[in-house]
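Just the one chain here, the form predicted alone, laid out as structure tokens.
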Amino acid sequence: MNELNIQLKLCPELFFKDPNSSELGKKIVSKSIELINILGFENFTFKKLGKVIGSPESTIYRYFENKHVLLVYVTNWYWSWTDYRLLLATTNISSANRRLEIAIDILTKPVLVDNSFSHINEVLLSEIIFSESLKVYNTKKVDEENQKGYFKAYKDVVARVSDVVIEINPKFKYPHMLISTVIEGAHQQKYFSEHLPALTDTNKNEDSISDFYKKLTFNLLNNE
């Protein structure tokens, strides 16, 4: 599919000029995905950025009001994807079931790159939302930037699992607290794996964290 006949909607609060819109934006997003996976958010800074980019720092706050902003986007970018992936892979399967069973999957397990997108290295940026996402809504003005729409993209992904959860079982009461716990819980499993293994149960080889989830997922469903 051209990278040009897709365009994933984000929050036009989240900058000053669509990063979307110009080859330098494609840029700032691409070298910053990179940047922060080498340093760390807490070391990522728009000067070190501007030094790879090749672009003064005040170019980068023609397009974002500082880094945490910038963090928002790309995870928002993030969870527009994952919502576009969720939408592509279950359109036409009629069982609830199968559809919920593809949802976690792709809620779990390790992404690939979408070559729809080019200038986005998704492997990196999966990364980035396993291991800094808690920042972009650990602040304190979360309900102000709540307001404006930061985390609508997050909050679709919940919902559009949420509606099969209850389409499977219509009485279950926790719908949105069940996946968004399988969705911030497999980040949390995943970072485990990699650096605190002796707290999770994982195995390299296996779609360990995928099968746990689908097996806590249906027995909860099967059990209410």
The other form holds:
2 protein chains.
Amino acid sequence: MNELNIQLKLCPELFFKDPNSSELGKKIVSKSIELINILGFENFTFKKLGKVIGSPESTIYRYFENKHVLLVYVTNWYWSWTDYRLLLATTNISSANRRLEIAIDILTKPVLVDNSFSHINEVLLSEIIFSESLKVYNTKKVDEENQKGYFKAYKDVVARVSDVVIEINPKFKYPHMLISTVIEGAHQQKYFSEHLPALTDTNKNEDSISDFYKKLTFNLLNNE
Amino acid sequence: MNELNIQLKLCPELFFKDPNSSELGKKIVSKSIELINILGFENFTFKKLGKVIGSPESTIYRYFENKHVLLVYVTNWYWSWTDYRLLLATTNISSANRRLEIAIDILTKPVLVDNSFSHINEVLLSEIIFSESLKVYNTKKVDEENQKGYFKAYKDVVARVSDVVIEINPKFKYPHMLISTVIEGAHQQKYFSEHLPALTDTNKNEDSISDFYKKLTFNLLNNE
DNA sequence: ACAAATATAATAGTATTACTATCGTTTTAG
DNA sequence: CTAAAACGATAGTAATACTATTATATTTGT
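Okay, that one was the form predicted alone. Can I see the form predicted together with another copy of the chain too?
Let us now look at the entire complex, which starts with that chain.
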């Protein structure tokens, strides 16, 4: 059996009706991930999504307040799932340095294989996170949305990895700044390597982005 | 005399009619910077700008193709101006380490005083760059716009500072990745400190963001 | 098995946005 | 002083981001 019997529990403020509670809901989520990948988030609309799934846009509005909240929802799904991946990959490993290295690999590399964890295609979702996640919290309503818990999953991931940083160097003053720099930086550098190569130094074949952020991290922790 | 007699030359692809060539053009630019600060870029429209300057939106369209290109224009202005600031601040300083330190200060701290370099309020412009600059190159048309030279000024700044990095450590493999990480990271960390403090570690009074990126940079360059 | 609640489809409608077009008047430049 | 360019005023269009209504289908509790 490939499918795991666990399900990610997401902040209920994110939907009117739980998309996990019906086939249509699942279809809305999975198809929106595909469509955002094809169109980009800007050009993605509920009307177009409705056409793909054969339902009118008004039906989609019964699940999600608007397309922005839908993006927040799938982003949350990604970070909850990544938190779980981090936990799995680092338990039973005694060396904190090794655990941090593993974590940075997970945070800086796009997902290449769909684990069939659920109805969601994790490869496509990872693509969305790398290219669109900035739009999730770069909005006029950040504070309000933050208070509702919209970004909890992301903060949990940063907190989890920051704890490892502190374990390695308890005197280090900027663990969260370091980890959020690594995550956001890796996303951005991948985008740069594809579109604005003058802003980066990547050889397509190498894992230069992971390599860079690992060196940066360990040099900082070993010398501060 | 406070006003300097030089003017930044910007990529002519960015406008239909040079906004520097008329009073109305200058007003469009300076008032749009104020309005974007107040409304945020999403809620900023040419119609609203028209109301502020007392002209119909159709007139603004005679200068700029759309609001996105206007944002690219002011961003370009900022980076050209910053390139000039970097040059001024680092000439005649022999130590490359010191030059890099100065550069990182300029790149990571928001502008606090309006230098009256022009009709543009540099403090407000800097605010826009810190909070909205991601939207400049995060668009479906990046490649096309990049080819037209829309991002040249930014790339010039990264190149200039990368050269100093290479001067300090000629073997370092990732000079551009480092500098773009520092710039984008500093912008983001400032945003986090204001809206998502769990993702950072800043004391409002300190220059913790600059401090972090300087330590990161010099540890990396001295140990790689 | 059946009434009541709930979910969905089909359709229509509104306000705003991001433009484009036209045309008459003012300003500017040779 | 005349021709060109710039500008203001106004109108119009297609798309977006919703909201509302109603009829039909499905589920659910008993």
